[in-house]
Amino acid sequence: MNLLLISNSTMAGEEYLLWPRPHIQNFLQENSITEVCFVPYAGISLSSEGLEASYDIYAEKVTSVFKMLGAKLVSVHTSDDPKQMIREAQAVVVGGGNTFHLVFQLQSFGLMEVIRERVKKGLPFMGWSAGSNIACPSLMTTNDMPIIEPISFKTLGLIPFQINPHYLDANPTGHGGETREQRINEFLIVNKNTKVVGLREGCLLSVKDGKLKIIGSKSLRVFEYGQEPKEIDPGQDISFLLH
């Protein structure tokens, strides 16, 4: 498989998709991608005029970036046959937003199976935030509010571990709730055999030729049941997580 799993689209104060732009461009060029199929279903709060308007705005926003990088973008929400659009795609790109709504829509349209089948056969896949979450076995380590109930929490299962995107080491000053680490440990108590990667902002995971690497400006955290979290620096081969 060929995956680019990005923690976040934008760093504070930066242009949209600025920090991962060089990595996206390399991904496109290395795979000779001139057109991408975009999945906008996680972006539901961009317009007060409803879902279709939000999807239009989201697709236009991402289109402007990919155009600069030399790739055309088509969005599944504009197609009468989104399954066929996925089947004919050169690459699939899944944007961030609300993971529950993203999964609900993918399951409703029967796209989860189509994407999984094509990506496992080599179709390049890129996602950020919620788009990275769905590469995992389930959505259970998302940070999002469950605003809608999907058919199942099961997602693409392209990788055997869970990602927690936007991972934070501590809570904001004055906040008395659980830390992100505490929430992940709750997950591990119930799901003892599943590893969780805390993927900090400004970082991404690259899967290619059976190898997994962390790329970016910060280390990631690997959580396993009954063990102390491990810090792994950028540039390291972390392929052990694929097994």
Given for the second form:
There are 2 protein chains.
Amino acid sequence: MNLLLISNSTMAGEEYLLWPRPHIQNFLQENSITEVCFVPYAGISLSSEGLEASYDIYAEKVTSVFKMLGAKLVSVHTSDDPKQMIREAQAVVVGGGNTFHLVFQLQSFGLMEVIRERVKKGLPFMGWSAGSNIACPSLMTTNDMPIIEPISFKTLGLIPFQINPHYLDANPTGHGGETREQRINEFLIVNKNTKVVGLREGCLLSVKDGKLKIIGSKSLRVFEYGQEPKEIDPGQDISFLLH
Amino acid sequence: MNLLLISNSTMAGEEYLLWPRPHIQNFLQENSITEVCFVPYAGISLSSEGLEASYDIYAEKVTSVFKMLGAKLVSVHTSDDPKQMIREAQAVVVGGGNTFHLVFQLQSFGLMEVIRERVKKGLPFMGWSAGSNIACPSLMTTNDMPIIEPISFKTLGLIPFQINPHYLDANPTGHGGETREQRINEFLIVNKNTKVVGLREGCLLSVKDGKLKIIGSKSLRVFEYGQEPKEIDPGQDISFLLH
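Requested next: the structure of the form predicted in complex with another copy of the chain (the form predicted on its own having been shown above).
Once more the chain from above appears, this time first in line as the rest of the complex follows.
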């Protein structure tokens, strides 16, 4: 498999999809990708004209970035036969937004199976935020609000562990809600055999030739039931998480 | 109906369940409640010895507060027949924690229906955080991580609007994830006819004699599809939300 799993599209105050551009460009070049198939279903709040208009705006934003990086973009929401579009794609790119809405739509259109099958056979897959979450066995470590009920919490299962994107160490000062670490510990209590990776903003995971690497500006935090969390620095081979 | 829906158990740095004690005491006295039936299923991370031990610790913590306020506490998790315990209760008290786990357990034990039926007929109901969330039509405005898949997102539906407990205005500085307001706006996009109330910490909603009031130290933020959010000060009658 060939995966690029990005924590977040954009650092606060920066241009859209700026920080991961060099990594996206490498990914495109290494895999000789000239056109990507984009999945915009997580992006629902970009237009007051309805979901289709919101997807249009989302696809346009991402198109302009990919154009700079030398690749065309087609969006599944523009096709009458999204399954066929996935079957013919050179690469799949899944944008962030609301994970529940993304999963709901992928399940409604029957796209989960098609994407899973092709990516497991080598189709390059890239996602950020919600798009990285769906590479996991389930959506259970998303930060998003459950605004719509999907058919199932199961997602693509491309990797055997869970990612928590936008991983954050602390709450705003004075706020009494659960910290991210407390939330992940709750997940581990009812899912004792699944590891969770806290992927901080400005970081990504790369899966290639059976190897898993952490790339970016911050360390990654690995949570496992009954163990102290581990910090792992960027650049390390963390392929043990794949087994 | 007779409801006390509390945003959060505890202000950062304070003693457990300290700030809402006067309100809880009033509620107990006004309704001549001498014993409450406690639902601990949201509290799963209080012991490493397993869920039952965690519920024990949770029930004990809450028992000691209610004792000070003059009421006994029995916890549903200690009963062989939790439905019967609810049927015989003088009041139901639902503690906070993970909303998905709470809903999963209430559905598994068939308690949703029993609680709904009795509370709609006048049984006093009190909840905080996750416990307030389940008074809404669904769990869709929880802040919690979806660590377990419930049978359905539907909850008690005691009130016709959604509460977002622990409502928070801003993200920690420099963090690029969605703000709470953005998340709620996403909810409204796919649930256009449901209002959402952002209930800040230190605040609660009281439903009594068909009237709804906001009580506490901060204003409440009401979100409605296609409208600017409204701030409503404590002490106001906001019964319009019930219609």
